[in-house]
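Read the single chain below, which is given as structure tokens and is the form predicted alone.
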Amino acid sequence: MTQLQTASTALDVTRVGGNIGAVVSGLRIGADLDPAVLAEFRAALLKHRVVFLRDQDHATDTDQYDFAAQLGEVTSPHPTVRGDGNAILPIDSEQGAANSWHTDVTFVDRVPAISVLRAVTLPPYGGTTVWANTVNAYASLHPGLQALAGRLRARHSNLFDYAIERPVTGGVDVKQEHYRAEFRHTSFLTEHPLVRVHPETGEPALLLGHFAQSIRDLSSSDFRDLYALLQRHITKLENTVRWTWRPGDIAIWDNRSTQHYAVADYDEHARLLHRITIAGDVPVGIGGDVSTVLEGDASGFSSVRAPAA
């Protein structure tokens, strides 16, 4: 374990995965917080991906913002559902299960660097979220691969909806095709390196995930093997970190350097969480190629940081 000191409080932090993940302790989340403090925080999350904070039984959606603002930008919910018509996106089994691996909203040029997930309703049993380290999936793909993914760029497409991919028995869910148009009422594609830059860290990172459809002049039955390749050395179990939820739980994850995987194995019980997402940077690669939009205009979600020169 190691213990991250400041001079108002120290944070524990306690890796749960040999390649992701950490749960950190000595934090209140709220308005206000020490900036040494979330300093810290921050130094943690670029190092484990994704970390968790247990024992937020206090937090509103007030809180959640007010700690999430502390952090970067917030965005609007998404930027095709409107959620609460400010920043929260709720993750809500009636309008699907998010069963499916993806990087958050990738289909925009603005890719979100940091998404934060309070439990809300939880089911009881299933549930889990399992997230995968996209960094380390490149570092440890052969050179070989690591030279061909280098020099690619995939089209990202909102018009595959994760949300709503679980079946739907007893015929159409009124709730579910309600969102899935809403998901789907303005197209968006956005061209990405294969492999980008985390703007923070320097690390190259996989650009992958369920919203990839197509990568530049590959044809769609190469694609497919190259994606299936990539993602099953993404996903593999050892570049994993699966998360029980309890009531209290966040969950902060580095949007620029994982994937994750929302299990739907808890039958028609209720799981509702609230997600708030912070803006991130467009994706430079690493022959400093920059993302390109082809469809879709996202001003409306986030404002747009150039590239890092």
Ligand SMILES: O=C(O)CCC(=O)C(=O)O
The other form holds:
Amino acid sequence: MTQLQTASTALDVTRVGGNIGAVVSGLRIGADLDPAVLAEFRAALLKHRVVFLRDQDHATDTDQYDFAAQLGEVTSPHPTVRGDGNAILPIDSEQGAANSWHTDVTFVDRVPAISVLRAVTLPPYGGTTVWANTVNAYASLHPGLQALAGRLRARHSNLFDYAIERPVTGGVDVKQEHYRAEFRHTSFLTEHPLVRVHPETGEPALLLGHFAQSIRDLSSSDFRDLYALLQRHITKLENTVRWTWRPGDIAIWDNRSTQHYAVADYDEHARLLHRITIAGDVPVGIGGDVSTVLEGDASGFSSVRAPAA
Ligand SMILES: O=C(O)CCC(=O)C(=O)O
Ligand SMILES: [Fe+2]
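Show the other one: the form predicted together with the named molecule, since we just had the form predicted alone.
What follows is the whole complex; the chain from before opens it.
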């Protein structure tokens, strides 16, 4: 039998779905990871779009931060939400649920590259998270639709209409209202190419999700129909992976090639995760066009990484 010459691998990568998602084992998060391990980890992340680490029960906020800092520049918690005042954005069921499809923080020009999400408190049932592959969604479109999408630019705002995306049932909750007000206290509006080229892999990906509010020079009804059509391709079940959280789990996703959705099916149970994001580039379209800021200054969120030439 021929011996396959492969680089020594420190990590085990086990796919979860055929189009997205893998469990990575052999990595204990914290400071000072071996550069070779980090390189392998990053390659797995770029390939599988979202990777899951299990059994990281030792991990504290500091371990999460130290790990994240080895993946790139850590951003502040959020452009409008204070979080822990340093790097962590608590994803707390008391403040609401992210149960609509989105890519994180697309209302600024410097869309985060990577998100690192750690389970802190989990409900006894439900509360899964689903990710979808936006590179695959683009690649599987009809060439005519690819050409159409490639010519368009969408406007993303943090003032999107929660009432439409997430109908409130059972009255308005004070903590949720407070969070919503904090989220919206400064308005951001950024125009992105609808198809962005992934800065590390060169792959085209659809850039949409719930912060997208309009498409330049398109009527709102045409926007809604086109948005629905493209989101349907993105969120086709075969293009997704659904993760059932266990204590000690950490999910890391490439925010440039995915959308995600937090399934809010855990009744009144508490659910808390801690998120850290890694700074990303300003998106560039397939024609070389760059995202432009229409409103808001995100310099306090992360430094701007110039678009790759
Ligand atoms: O609650 C979750 O599982 C994910 C929430 C979310 O959208 C995020 O962490 O960016
Ligand atoms: Fe999110």
